[in-house]
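Below sits a lone chain in structure tokens, taken as the form predicted on its own.
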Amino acid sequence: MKVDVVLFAHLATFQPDGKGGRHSRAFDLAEGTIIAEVVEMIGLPDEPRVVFVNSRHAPEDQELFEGDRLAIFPPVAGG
């Protein structure tokens, strides 16, 4: 199945392709693959991070589904 990944700041140099950027990226990924395998897939550290799945927050051991978009932000603060 296809899943569209973006990482924004600085887990955007994750990027497996290692291009960098806020651009998404299509993953091929095997069914009933969860965001948890696919943080440990790209290498992402080991650090807090916000998830969200088509814009809706989402847990890591959520399943993702053909055409899914997932977004991987840093925490970030301010006002």
The other form holds:
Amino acid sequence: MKVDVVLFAHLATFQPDGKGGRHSRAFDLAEGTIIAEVVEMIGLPDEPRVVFVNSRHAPEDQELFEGDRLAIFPPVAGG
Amino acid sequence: MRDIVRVNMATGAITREPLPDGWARYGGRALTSALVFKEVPADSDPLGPDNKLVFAPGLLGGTSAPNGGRLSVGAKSPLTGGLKEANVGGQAAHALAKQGIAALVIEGKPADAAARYLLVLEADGAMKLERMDAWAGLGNYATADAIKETRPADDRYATITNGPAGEMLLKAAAIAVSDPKMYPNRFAGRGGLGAVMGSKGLKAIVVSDKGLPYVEHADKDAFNAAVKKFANALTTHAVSGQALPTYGTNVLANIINEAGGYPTRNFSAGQFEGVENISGETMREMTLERGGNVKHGCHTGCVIQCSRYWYDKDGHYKTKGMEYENVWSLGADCGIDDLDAIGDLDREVSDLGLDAIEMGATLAVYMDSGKIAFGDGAAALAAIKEIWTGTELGKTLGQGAEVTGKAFGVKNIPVVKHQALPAYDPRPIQGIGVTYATSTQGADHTAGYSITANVLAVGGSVDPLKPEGQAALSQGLQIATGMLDAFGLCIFVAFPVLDMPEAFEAIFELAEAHTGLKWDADALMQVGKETLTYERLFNEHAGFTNADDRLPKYFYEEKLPPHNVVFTVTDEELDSVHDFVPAVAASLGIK
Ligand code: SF4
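Given the form predicted on its own above, I would also like to look at the protein as it appears in the form predicted together with the partner chain.
Zooming out: every chain and molecule, the one shown earlier first.
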């Protein structure tokens, strides 16, 4: 199944194609893949992060489905 | 020594008196709000002689406390009609505090409406008003240059200036404060306080702190230890230690957009297709390419350093690096996805002396009327430029979103208590809707920044699409913010303070070591509650009721894409946010 993966701020450098940038990449994943497995596949550092699936917060044990958009941020804030 | 300095604009008299005894724990917003509550009749004309414009550094102003140099500006607001506190960085708070000034109160009104005054506060305590009528109509940048010519070359000073918008008494007028490089680019933005300054004939204030030492502490060693502890927390937390210094506040654009709460084209959608072009990440890359600065403090002693400078294509300073709010208001809310166009608009509203949040929202409302197209940056800039000459359009826009929306027959006008909503839609982020609705300040995100637990996973977590827990969250944050504003601490210290107990402890340790008074967590929160109580009671006296603590109706009725939700926090819950006010008022002996 295809899932769009998009990484923000300094996490953008972890995209596996090494190209940086924040446009989403279509990942080809096995059915039943959970968020934590994608995080491991990309090799994100073991740091706090904020995860959205289809614009809603998602726990990392959540299963992904065809056409989902997975967006991952480092902790950010501002005003 | 903490004094009140009073400047009477009718007589020209300047006097100095000690701070009243009961106010030893007050600085910043606690002081501006207490003073306005006590001395300004709630039914007075905001632009008349009875209103007072109060400048107060926080309790930690003039010290080395990290991020402790914010300035509170207070008055009855011409925009909201209620008690207003606008909070600003820049160098003025430290300079006033080092001169021993706890509050600078501008009173009365000159008989001659054409008079323009410069108030000079010298480092040696000399104070004078000078007539500078030739400065009438100057932008903030030209005024800063004119001030420089009046000062000795080796001086060190801060400026507080008013642009043409304030002189024209426009309700969106803001007051500018100079940053460490003397650019007049920090703003006490909200509520039209520039118009109050304009009504008093006060064009500018210069505050010299040349050769002045830090303010002394009751216990120097304990203070220094608390400074270390606080600075360590601020630089360790991922948000204040990494994200903010690297990307600035505009790092939020992508995450708020992802959450579906990034108001686009006058709050008609929650996601902007052009967000990547204007995001904090893109802004950093462009700024670095152009040789702009991407990290500095807006005042001495800031260890977070979210400020930056925006350079044009030719590598010249244009304006301060636009904050998240400015990029949103002058960008996404107007459908503009070009950082250069946004930078040009930001420079213009800064030079005119206008609140960028109000002006962006106003332009978006104007675009919604169909007079100019969403996304047309050049037309937006041309419209703003009309404010310089005070054309009918210029004067209408300068009165803000509500006046403009009504003038052009726009259906959806995003205001609470007549003040425009900032850069978070309250439908998919319900917690910020509670703050917008109930804040004493009109729609104001900084009054109780519920984005923390709603979107950013800072200080806990609540479901942003649901009403549960939002009123209590906003109440706690509104009280804590009143406290931070009283100390002169930048609101961005709240991110580590919410997550790290030692950061919170460091605040009362700083307070205790500095003042010699006993402080603890309860005493801190008491100052926040008392601040809100003065504001709430003043607003009641000015005629506000619970019915004013509501969002515009369409937020309850029109679903916002992509989540297709409306605002669902009940009126009862909104009315619970200020439930502590009667008891605190009784303890203060006020009603
Ligand atoms: S963090 Fe930003 S707003 Fe706060 S004091 Fe520092 S530069 Fe100013």
